[in-house]
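Shown here is one chain on its own, the form predicted alone, set out as structure tokens.
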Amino acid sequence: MHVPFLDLRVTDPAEKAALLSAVERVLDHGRLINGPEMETLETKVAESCGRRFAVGVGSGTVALYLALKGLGIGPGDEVITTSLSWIATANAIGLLGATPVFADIGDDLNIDPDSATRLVTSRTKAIVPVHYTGRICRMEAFEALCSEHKLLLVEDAAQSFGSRLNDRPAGNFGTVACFSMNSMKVFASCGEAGMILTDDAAMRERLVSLRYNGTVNRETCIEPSLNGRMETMQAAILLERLPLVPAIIQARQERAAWYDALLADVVDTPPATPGLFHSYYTYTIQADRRDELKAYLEERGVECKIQHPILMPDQPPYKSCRAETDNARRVQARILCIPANEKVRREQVEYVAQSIRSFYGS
């Protein structure tokens, strides 16, 4: 049996027709960048996250970069983030001339507030927690830490659209929050897209300028920036897909529950968190002899991934940065993402679980 990690094809005829119709509308009106669909999408995403404003941008990486730039992060500043994330998180900090500082993680794979607290210095300007796998971090602890030390809190919610903690949605924390909406995410464009959320009207205006080369009135550059705009076709596609997100999350939660029941006595399955509504960007287990298990699954047609095989402080540009990584190194050697997206069938989940049990002789 072949079990793909993700299947990005649009296989539902009704969804395909809706997406093609949305693209056709954009082609008809011709506003290919920041068209009317963009404003509608920004309003709907802001409302879904309980925020006043949302600013659409070209990717999740651009969202992080412009959010930090908009907050004035720059040379001489330190920004604390997690050791375990895609390199975009560190790059957004480093490209601004600031220095990333890497905190350790807990067994939930998220940044550890105690480690972050130990790393605060007089140079610390902000903290960027990352909701790894879609599991929301202990944000109340980070809100308290930032309040105590007068730090900025930037929520990297790239993987967590639709997740909630104690009925508070991802994207609702911090001075700004950032989403990725690329094609691999639960709320997915057909390519790259991102969103920045804030309740600050002045911050929103600055972000609108920053996403268009730091210009106002489309002509006068008031500060250097990049072209970070979202294509209207992606906004139109996202508008069609937004109503589908609850069903996608429900399907992923169902598959996660199947795996929990089938694997809990063999590997470490994602831990339960009181009050967490998990969107499951990935279903990530922790397993002994992880590399051997991965090879065994791949021989049996099961696609799986290690996200991520290199800790951010081990990447060449950041090896000299301060870091606490004891638990991150232990956990990173054991993590493995197995197929759990909404298109995976029950018999495929059972095949994956049986293969894992077979590997361990269970």
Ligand SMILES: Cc1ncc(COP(=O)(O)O)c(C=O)c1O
Given for the second form:
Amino acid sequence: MHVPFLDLRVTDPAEKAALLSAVERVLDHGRLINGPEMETLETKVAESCGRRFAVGVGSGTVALYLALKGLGIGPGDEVITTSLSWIATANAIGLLGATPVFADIGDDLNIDPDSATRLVTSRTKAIVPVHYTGRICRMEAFEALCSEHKLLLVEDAAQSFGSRLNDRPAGNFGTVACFSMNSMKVFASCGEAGMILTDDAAMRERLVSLRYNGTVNRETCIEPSLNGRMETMQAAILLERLPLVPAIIQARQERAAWYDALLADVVDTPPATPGLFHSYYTYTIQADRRDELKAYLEERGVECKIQHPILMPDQPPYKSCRAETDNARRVQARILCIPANEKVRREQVEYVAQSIRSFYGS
Ligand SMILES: Cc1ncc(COP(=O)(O)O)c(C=O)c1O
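Target state, the form predicted together with the named molecule; input state, the form predicted alone:
Zooming out: every chain and molecule, the one shown earlier first.
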């Protein structure tokens, strides 16, 4: 049996027809950048996250970079983030001339508030927790830490659209929150896209300027920036897909529950967090002899991924940055994402689970 990790083809005929007509409408009105679909999408995403404003941008990386730039982060500043994330999180900080400082993670793969607290100095300006795999971080601890030390709180919610913690949606925490809507996400464009959320009208205005070369009135540049706008076609696709997100998450939660039941006695399945509504961007197990297990599964046609195989503080540009990584190092050698998206069928879940069990002789 072949079990792909992710199949990005649009296989549902009704969805395909809806996406094609959305793209056709954009081709017909011709406002290919910042078209009307973008504004509607911004309003709907802001609403769904309980925020006043959303600013559509070209990617999650651009969202993080512009959010931190908009908050005035720059040379001399330290920004505390997690050790385990896609490198975009550190790059957004590093590109601004600021210094990332990497906190350790807990067994839930999220940034450990105690480690972050130990790393605060007089140069710390912001904390960027990442809701890894879609699991929302212990935000009450970060809100308290940030208010105690007068720090900015920036949510890297790239992996967590649709997740909630005690009924607060991802994107609702922090001074500013950033989403990625690239094609691999739970709420996915057919390419690259991202979004920044805020409740501050002045910040929104600044972000709108920053996403278009730091210009106002389309021509006058008030500060250097880049072109980080979202394409209207992606906005139109996202608008079609937004109503599909609850069913996608429900299907992922179902697959996670199947795996939990089939695997809990042979590997560490994702731990339960009280109050968490988990979108399961990935279903990540922690397993002994992980690399051997991955090779074994791949021989049997099961595609798996290690997200991410290199800790951010081990990446060459960031090796000299301060970091606490004891648990991150231990955990990082054990993580494995197995296919658990909405397209994976029950018999495929059973096959993957059976393969894992047979690897451990169970
Ligand atoms: C945690 C995290 N931050 C930032 C990004 C960057 O988003 P993008 O790929 O849309 O630039 C990603 C992408 O997957 C991510 O997982």
